[in-house]
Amino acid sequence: MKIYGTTTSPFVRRVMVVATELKEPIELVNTATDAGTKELEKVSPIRLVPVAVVDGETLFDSRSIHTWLLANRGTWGTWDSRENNLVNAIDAALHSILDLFYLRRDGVVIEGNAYEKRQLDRADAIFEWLGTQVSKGSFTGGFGLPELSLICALDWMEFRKAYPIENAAGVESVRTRWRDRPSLVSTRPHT
């Protein structure tokens, strides 16, 4: 499978970790370079990443990819609507924090104005009540998309200084439980 992304990623590593957990060989396709930037507008319109190319199929979007692979290489984890619903939340609170971070990197000062005010609100809102589900064990199952995404956004907010973790300390039982697993340690963002 080729993948084009960057290691940094949050749904690019999402990505990865499945198909490390699936055994599916990975050909990851530097986006963060110019020229990885160039091969990723040649197959992709939206020009988001990850994309991936596989037995000919060209798939936009970490969930497409995790859903081809579910259905192509294997079982992982387990996929119901209460399931869904956390991975919702968690790609909202990210998507959140993400647009702040691309502003900010780009130079746009949000500091203190309404839109940085309600993303900001929105992700606590969000990790409260992720906490909530932590709380009743919505998150006591086996290591699912739900821990996985939910993995990947607070590393990935760590490692950029995105996010104030301490707001979502009601979840970090759930990074701490799975911190050492293999496919996490091999695709932890680092510089």
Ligand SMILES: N[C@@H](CCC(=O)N[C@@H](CS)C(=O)NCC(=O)O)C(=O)O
The other form holds:
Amino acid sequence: MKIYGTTTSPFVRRVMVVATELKEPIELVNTATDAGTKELEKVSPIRLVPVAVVDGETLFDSRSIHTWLLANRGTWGTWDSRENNLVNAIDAALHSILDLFYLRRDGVVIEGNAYEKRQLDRADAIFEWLGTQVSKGSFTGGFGLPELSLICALDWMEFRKAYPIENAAGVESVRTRWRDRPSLVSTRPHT
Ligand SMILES: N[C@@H](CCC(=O)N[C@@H](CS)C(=O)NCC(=O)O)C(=O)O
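Based on the form predicted alone presented above, generate the structure block for the form predicted in complex with the named molecule.
Up next: the whole complex, starting with the chain shown before.
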């Protein structure tokens, strides 16, 4: 599978981990380079990563790639409404913090403004809720998409220093539990 993406993106990492778990060989087209960006623009009008090209198909979005991998390469995890809720919440926190990261990176001053506060408050509320889900046992102890999505989000936020990770203390046990899993170790964010 050819994956267009970077070695830092939490969404790219998700599909790299699932592909690794399912023993699907990966060829990464690094979109952090100018050449890679041009390649991405040729395959996706959305211009977000990850994009996968496999068996003659082009797949936009980590969830489509995940769905394709499960349909074509074997079973990994399950996908019910409980998991969907957890992943939707994690995605919302991640998108809020990614937005702030991109604005800062592009030189937009957001410190202390209402938009920044709204995104940070959302992320705080989500991590607090996720903490209650850990306490209730909604993260069931297996390594599935909620656990993977959470770990990719936390590792990226820490790597980019984009969010005060101590605000997510209630979910830290999930990250600690899976820290040494080979598919996570080999895909840790790096430049
Ligand atoms: N819903 C998409 C989100 C992908 C996404 O936001 N990717 C970010 C990197 S983590 C990106 O490509 N950002 C580039 C941009 O915003 O121009 C997915 O699950 O694949």
